[in-house]
Amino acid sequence: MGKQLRILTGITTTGTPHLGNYVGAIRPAIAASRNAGAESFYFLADYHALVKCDDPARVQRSTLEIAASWLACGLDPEKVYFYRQSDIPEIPELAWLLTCVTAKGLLNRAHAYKAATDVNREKGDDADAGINAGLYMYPVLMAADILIFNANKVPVGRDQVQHIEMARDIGQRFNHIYGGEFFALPEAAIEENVATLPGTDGRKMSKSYDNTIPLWLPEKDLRKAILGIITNSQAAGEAKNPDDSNIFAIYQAFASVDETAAMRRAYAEGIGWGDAKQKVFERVNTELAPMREKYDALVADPAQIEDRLRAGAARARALATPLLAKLRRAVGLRDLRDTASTATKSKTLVEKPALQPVVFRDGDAFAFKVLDAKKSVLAEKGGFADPKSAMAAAREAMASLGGG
């Protein structure tokens, strides 16, 4: 494994980037890429896509939208790993070699599933009713998109902690099973400052709510979006609470501090909402028309975004063939001629230590057993609030039988 920091960053293609991915997600993940301490890995999640996506068309616009936007936005593809999934083979087999050791107590834990057996039950439905095997096995590809990497951090949300822990927990299962430290244990970089942009009605841009504004929009479309934005009835002259308005809050998210401090004491002299809106538009549109040319530029050139993804695709399976290649070998799908394989995995068994920790979720908290070489457990404990505390226990507990 590479002593390098690895970063991960996927992108699901269902949709048209709009504002809000740009300064939540595409603007502060570029800057991350330029920093030369750690290598990031950026790829467009199509196979995600597809759990919840069946419109063909749709996926590729918006692989072909996303890369552009991406690239628009100044990632370098000469200084990242920045790939399409499905051009990765060594993913989806993995996933394979990780479902075979995945517990499917776990999968039953999983926020998206749970939540959706939930609302069919809430209508008396069976609990399984529309939901496809994608949705449920979800969680084991993103395993395999982070460990066929081996990053070390993974941007996210709270809401996606859960499946950065259970990436770590299949991990460790599958270090566990065939003896070796085959992956590097991911965490989650947890994003609490990332901005969070107000739509066109004043609740969180998001297509699930259909109040987005999009990124690429022309010039004059996009001024007809921001004046379309609802505020409250207050009149011209009439002082204003910038803390409580949408587009005060999209302005600062583009605006410098004095800019943005230069608009606060304009609400406080009454600027009328016209005004506020034609100066959110102007800022708007200095930060993106540079890029909007660049964007449609690569639109209009799909053959050139394909050929910068597939050679994304070639530097990352560089990276992926040798470690498939060696866990392969790990479970015995293997050459029949190479004799010293058998010979390799009897003494990897001889040589694993007599006793092994491991940490599982258990609930809304953690914990961790200690198996002997029959898997006979010697020991357990739950309640950890992070499975680093439950390893650190399970390793005094191991001291404590002898075997740390």
Ligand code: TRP
Given for the second form:
Amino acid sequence: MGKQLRILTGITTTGTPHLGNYVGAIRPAIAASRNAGAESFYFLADYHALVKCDDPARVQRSTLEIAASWLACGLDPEKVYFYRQSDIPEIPELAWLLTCVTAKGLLNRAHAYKAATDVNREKGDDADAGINAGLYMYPVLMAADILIFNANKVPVGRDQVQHIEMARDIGQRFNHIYGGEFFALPEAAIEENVATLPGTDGRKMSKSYDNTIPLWLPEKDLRKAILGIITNSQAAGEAKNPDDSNIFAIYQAFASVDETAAMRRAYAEGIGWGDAKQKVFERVNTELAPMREKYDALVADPAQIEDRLRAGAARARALATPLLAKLRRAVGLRDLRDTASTATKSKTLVEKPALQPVVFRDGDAFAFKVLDAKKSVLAEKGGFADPKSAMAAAREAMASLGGG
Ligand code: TRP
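Form predicted in complex with this ligand structure, per the form predicted on its own context:
The complete assembly is shown below, putting the previous chain first.
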């Protein structure tokens, strides 16, 4: 039997879950976790939370709320791996091993770090002013999260795609340097048909825009929040364009195909905004109410959640511990009595193969590959305007692979 596909994703524990998180991440992930044929890993990225949040009570509270949310929404912790990152000591340990094979230049190019330095430069400050090294190392910790479980697919938003590519690069480089297939190389899975929910101001619902509707508001407050969503000034009786309406987009994210079609007709017939919002509230509330009851019960019983997370970590560590032991041996963190492996290691060093760049035409553009002596492809990228820039990128890739 072939190895099962492994799907893994992390949720940073800095905030309170909102409707956008539910529609865009929690609901689709739980649906996917019910598919047989894949092993799912969901974890609370509390080490990542420390990069942007130094409020301990908030990290703890967010961990509780996010764990309770996933469980209330139907995640079955017996069928998936559900754990807290900081319960897996193999993750930060692997992060250090990976740090030592990661090109500093790769991290310089990370979008989040670059954006932070750009802001500083614009203000005339030192490029690194106020930036902690955690932000800089973020992609390496994330690579460790993914690689420690040999995940194949990582469902993420577009903003995280670069991080997955970096995890791939870093894993590939470790495999290459230490001469083994230690890590599966992960791929980002971007959910194309998952709705991004508009927030109360029409922009994408996001904590950074301060336009969110918390997922577990009591019914009365949920209604109030939905009635407060900004709409245009069209009067009742005027035909309205559903495709230009936040209210409709939210409705659609919760309603069936038939319900959505009926709502389209109501818009054409000039439903008033007040009525349309009331319908959104009712539809959303129908879906959330039973889960809200579970959520409230779970949050009131933190011991139960703590126990489940620890049980999840124990199961996950059963996978992580043997892999880390293998990696420690591979890099030379070894039992000194183990002399046989010392010999193997120096042989590997001697046989380290040379790298070779290959540039080729790919449709209208140019692409490169970096091959090792056994002709395995270590890096590959297309979309270059001319052979020269493809070759330059190939050399850069070779440098970051530590050879050439
Ligand atoms: N960085 C991710 C985010 O902000 C969270 C995260 C941490 C993650 N580690 C991960 C996602 C590993 C996927 C895989 O959304």
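Residue numbers count along the first chain shown, from 1. Definition used throughout: the rigid core is the maximal C-alpha set that superposes within 1.5 Å between two forms. As the structure is a prediction and not an experimental result, all values here were calculated from the model.
Cα displacement of F360 between these two forms reaching 2 Å, rigid core superposed: Superposed on the core, F360 moves its C-alpha 2 Å or more between these two forms.
Residue shift check between these two forms, rigid core fit, L19 Cα at least 2 Å: False for L19: its C-alpha shift is below 2 Å.
Exceeds or equals 2 Å, Cα of P387 between these two forms, core fit: Yes; P387 is a residue whose C-alpha shifts (by 2 Å or more) between these two forms when the cores are overlaid.
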